[in-house]
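Next up: just one chain, as structure tokens, the form predicted alone.
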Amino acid sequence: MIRFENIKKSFGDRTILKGISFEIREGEIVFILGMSGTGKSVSLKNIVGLLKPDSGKIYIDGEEISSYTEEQMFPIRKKCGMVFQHPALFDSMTVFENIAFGLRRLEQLPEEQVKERVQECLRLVNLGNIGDKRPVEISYGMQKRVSLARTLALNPRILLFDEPTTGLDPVTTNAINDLIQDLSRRLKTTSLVVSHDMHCALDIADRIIVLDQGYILEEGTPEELTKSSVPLVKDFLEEALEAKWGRSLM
């Protein structure tokens, strides 16, 4: 569904990602950890055509759009539904009106199904009746499901998640990947999750990439990772055990 051929991308003198390829199959929950500034991010945007390559060849459905244009892109656009680090509601607007904004200025639904296709989404984030509420009147882990639900509610196929933990207390953490997991199976999405958290990444995901200075440094399963000998694939591994158990692998 998703594969990339040796992406390269710079930013000036600085080389993010160095040549990488992988491949993501239709269903799977894939994870891609890394440190800050390893081109996770990057690895995202340039799927939905936020960036551009400079070389190499991304295919989405086997369609290649490395060098689409904005109006090409805008299909493709349609397919994914990105959620990005922070929620970045609009203040000014009702919970109904995020979640409803893209189905009235995309699909220019009737008002009716309008209000069905939020109340569903809603429900399908488990939140009650907080229609009416404004962001600033809800806790921050509920903005994030906000603003999960509002993703869903265009019906993307493949769910591009950029830290979608960061900020939030371990229960909240827990719920939101279960949130992930769920959705994901539930609706037969694709979902790819940008994070740096082993932990949530050994939970839910049916596969881990692991990037490190532009380079894939390793690629498997859960139970293949935790057999790693990478001395960073360890240290998160590490980091992951004293976060679930207050204990070290040592």
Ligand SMILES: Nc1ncnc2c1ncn2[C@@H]1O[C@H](COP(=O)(O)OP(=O)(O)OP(=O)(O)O)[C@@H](O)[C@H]1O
Second form
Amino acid sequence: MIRFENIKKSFGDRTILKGISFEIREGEIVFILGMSGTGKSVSLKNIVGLLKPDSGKIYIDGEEISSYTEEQMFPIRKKCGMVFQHPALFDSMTVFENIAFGLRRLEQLPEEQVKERVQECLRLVNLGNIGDKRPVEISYGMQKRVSLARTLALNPRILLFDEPTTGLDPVTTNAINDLIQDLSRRLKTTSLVVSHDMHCALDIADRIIVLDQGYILEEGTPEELTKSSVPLVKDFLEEALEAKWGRSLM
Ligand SMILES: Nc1ncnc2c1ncn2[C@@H]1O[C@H](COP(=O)(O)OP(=O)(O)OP(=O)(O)O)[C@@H](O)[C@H]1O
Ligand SMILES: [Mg+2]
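Switch from the form predicted alone to the form predicted together with the named molecule and print that structure.
So here's everything in the complex, that chain up top.
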């Protein structure tokens, strides 16, 4: 479904990705974990063509997209729903208008269907009747859900999450994590989650890829990762354990 083949990416004289290869199969939830600045967001941006690799190949559903033009990328972007780290909602619009915005612009749907779709997406992210509210009137966790609803409205088959739980309190973190799992299963999407939260990854990932210094340091199922002897992976696991205890005390 998504395949990276020896992807390299530099900015000036700094090489961020030094040859990354992985494959994500249809229906999987895969987490990419790594320290800050290891190129996690850069990897996601390569998938939707916001950045191009210097070398290597990226395949989506068997199509090699790394050399695609903007125009050729349109259907790929439609397939891939990106949920950015910050909700980036339009403050001047209501929640309803925020979710309807892309639908009205990209799909020529009659207004009645737009309304139905927005309501459906709000329900999918467990938000009720908040369509009339403005982003400033709802919590940050709710804004993140609205931003997810906005992405879901376009019916993507692949969901790309950039740090979906960073900066959230433990309870909201667990709720968003459960939502990612629930939606992936229910909508049968393939989900790639970029994060540094091993606790979340262990909870819902089918597979975890750990990036470090431009390379893939470790890759495996949560169970395999918990047995890893790689020092950085062990550090992540220790942190996850602390987070788990911290969270269960909340
Ligand atoms: N467009 C760009 N131009 C120049 N440098 C960039 C660009 N995008 C990213 N970088 C650099 O590439 C490195 C990796 O960035 P990236 O955003 O992928 O990190 P990350 O793993 O997502 O980190 P974080 O966990 O903090 O979000 C950083 O040093 C960043 O400054
Ligand atoms: Mg990032």
